[in-house]
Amino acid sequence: MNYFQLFNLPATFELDLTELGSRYLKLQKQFHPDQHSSGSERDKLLAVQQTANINDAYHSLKQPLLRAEHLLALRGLKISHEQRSFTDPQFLMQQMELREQLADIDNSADPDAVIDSIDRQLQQQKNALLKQLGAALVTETSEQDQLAADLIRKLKFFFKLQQELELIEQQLQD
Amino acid sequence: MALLQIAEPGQSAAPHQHKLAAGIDLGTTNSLVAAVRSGEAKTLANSQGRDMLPSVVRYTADRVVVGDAAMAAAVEDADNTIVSVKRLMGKGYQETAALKQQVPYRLVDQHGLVAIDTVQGVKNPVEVSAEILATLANTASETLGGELNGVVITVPAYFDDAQRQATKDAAKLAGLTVMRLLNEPTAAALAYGLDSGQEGIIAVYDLGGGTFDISILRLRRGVFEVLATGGDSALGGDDFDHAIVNYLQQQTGEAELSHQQMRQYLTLARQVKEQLTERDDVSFSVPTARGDVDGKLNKTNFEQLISALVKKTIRACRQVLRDAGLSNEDIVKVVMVGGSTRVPLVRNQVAAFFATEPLTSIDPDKVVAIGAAIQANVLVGNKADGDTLLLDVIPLSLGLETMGGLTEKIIPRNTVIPVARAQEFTTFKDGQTAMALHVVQGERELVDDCRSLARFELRGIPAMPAGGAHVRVTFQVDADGLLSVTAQEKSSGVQANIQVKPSYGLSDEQVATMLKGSMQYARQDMQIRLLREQQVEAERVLEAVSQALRADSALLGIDELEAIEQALTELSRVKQADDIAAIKAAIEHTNHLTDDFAARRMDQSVRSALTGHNVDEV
């Protein structure tokens, strides 16, 4: 399925965010359940199936990487559920420090600030990134194409980052 | 025939098609219903007067006594008097091991599930909240003039599955229609938002008797989207209530209570909590063996008692911010919900949390009957404009157990509902026909950490080799936040057959048998019932493949067109007879004709929403 078609937006990377906010609300207004209460069962159904869809996409069009997964997977290139190793060691170093200042929060005197200025060196890394992603986008070729697909295994890590760092963050306030 | 017709503004124009409807907040101790009269929704009043019925049922020898009445007896006949029932709703037995301390009434195990002993048997809680429902839906009937076509149930934001499964069985044995679940503080805030025309981000903080419930919404041109919701399912008024019984047998060395003295000290308990939302002091005689003791509480103490409880909402409100993404900043109204909020710490603390006064201005103990009841005016149709939204999100993610004894999840919580996610699943042994799935519902990484929710087993998979049959499982869940599952072998296309197992619920086939055991449905009601459901769904598909025909028959061949025309008359001739079955197989017959249509039909008006429209005018 393709969720720019959905929205009758152009498929591309940089994306007008209220645009799609409002679209996405014009749509759940016609075909949320709640609008086909009294219709049939089978009709009921298919608003519940419908909606599925249009939150589904919605929600991978929102978010830069999954919107980016979704762009590439339209061109013929699926990476969702691959499984790969990296093989960028300088890349890989790099996550290796991360993940040691990470673990390093619970030992310092002022955990607030490491947790502060570890948000914003990921925060920096991965709007580099996304910005570089942006780029390799706009050209639909194969070069360009996998290049895209590099950046998006790596934003992965950043993600999975700033995840664990909230993670930590939650369990210092509890 | 009426000559003439006044209609109210923005209602329908023909007064014979107005349906009725209600809102119904079923709640831990004490429930309402409500309903739009005139444009306005309102609580009604039963016949004594009362539009809030206690929750609680009383099982005597031959009848059955639901509200002030059964309330009136829950000290002498605290066995057979069930109050506090939604505490129960869609629990194990071994779950409720803690309550059974707390409750005044005899806990049994039925096939796993928990049940009450009473005069009268065993009773499940679905049965006995079935009671209360019945009771409002009565007293609705006779304000409105006729029988319900439909109603808005709530339930706490954060009930699983399980729960809200038995809170619609309870509604079905009761013989409603449900229109929808309703979450709790969705409703307060339709309640809130129609009447003030509020736009931003808001709170619901509703400490109920026996739930709390925070939620953040989102309110903008009547549309209210749940960013995040979270609570506990087991924290409530009642914990107040006990802390001060405990309180009371620290200062009456009474350490053992029987179920009658519980009930008695339960009562004073609340009473005196009232009280002290007034006043900084109170004094009462407390019962005890040697007769009665004089006792005596402040407020500092009372809020020393309940302190650590209003903490734990607090802390809930910083989670569920923290899932929406926000801080306490963003927040530009809080409303507050559930008579426990009147309490004055619950106010100060959660007003000095968000940093602003809390909304109060609708009664907290009806400002969610209200809501449900304008919802339900919309969703019976008396309102067909589509100008409320209501997008709810799932309270607890939902996982499969896999290798180990591990979740994976499938839905994170907080997901926008109705949602389906897919999974695909290989056969690991040569000539395997079936495979076993655990679905739970929770957060945790261990499996028996989570709630467990349902086991599925999936029959029919064609024979191959191992690796070779790949089954897509598709979870779905409705804008209930039910969950029903549906599976498919890819290669072959086929269907693979499921069985559900519900871990902590009824089967179809239990809320059938009781449905026939009730003593409200003598088996010829039970008939003409689902003749009038049959009948009914057949109306309804005949309208609805009408219209669709007025509108877009262009999109069906000639052959076609004259099939779907042929299965409609034959609808409409069978309908009028009293065969069930040759009014399920009609409809069945004319649903298949129409499903590539009705696919057809979906997909064109999908491509045409968003076109030849003004953005502006979302």
Second form
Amino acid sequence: MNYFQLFNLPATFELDLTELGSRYLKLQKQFHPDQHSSGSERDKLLAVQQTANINDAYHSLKQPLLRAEHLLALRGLKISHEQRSFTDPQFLMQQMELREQLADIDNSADPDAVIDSIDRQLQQQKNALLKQLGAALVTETSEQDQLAADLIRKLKFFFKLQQELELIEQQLQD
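Switch over from the form predicted in complex with its partner chain to the form predicted alone, please.
Here you get just the chain by itself.
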């Protein structure tokens, strides 16, 4: 299913999220199972299925990584469930250093300052990679799609580190 077509939006990485939200609400209202409560069992089932599709599509298009993966899948490059390792030594070293910083937060004299520092690093890296990803997805060539796929893989590491940092911060507050 093409999520962009479902919402009648252009298949691009840069999306107007406000417009996406309003189209989502309109579709939800149109296909909500309550609207079809007096219909046949088949109509009710179709409404439930369509609502699930709308929810899945909205969830995917709202999040940059899932949106980018969907764009690549529409272009024939599916990476959503792959398990692939990196060969970029600089990137791997950076990930190891960030993981060491996360592990050392508990031993820090000022954990809040360390958390803020790591958070800034992660945000900078994510923003830079998201910008590169947007540029790579503009040009629909296999070379640019491969570059976009590699950027998505890298971004997944940063998003995961961000989640781990938030968990550590929450544990320290408890």
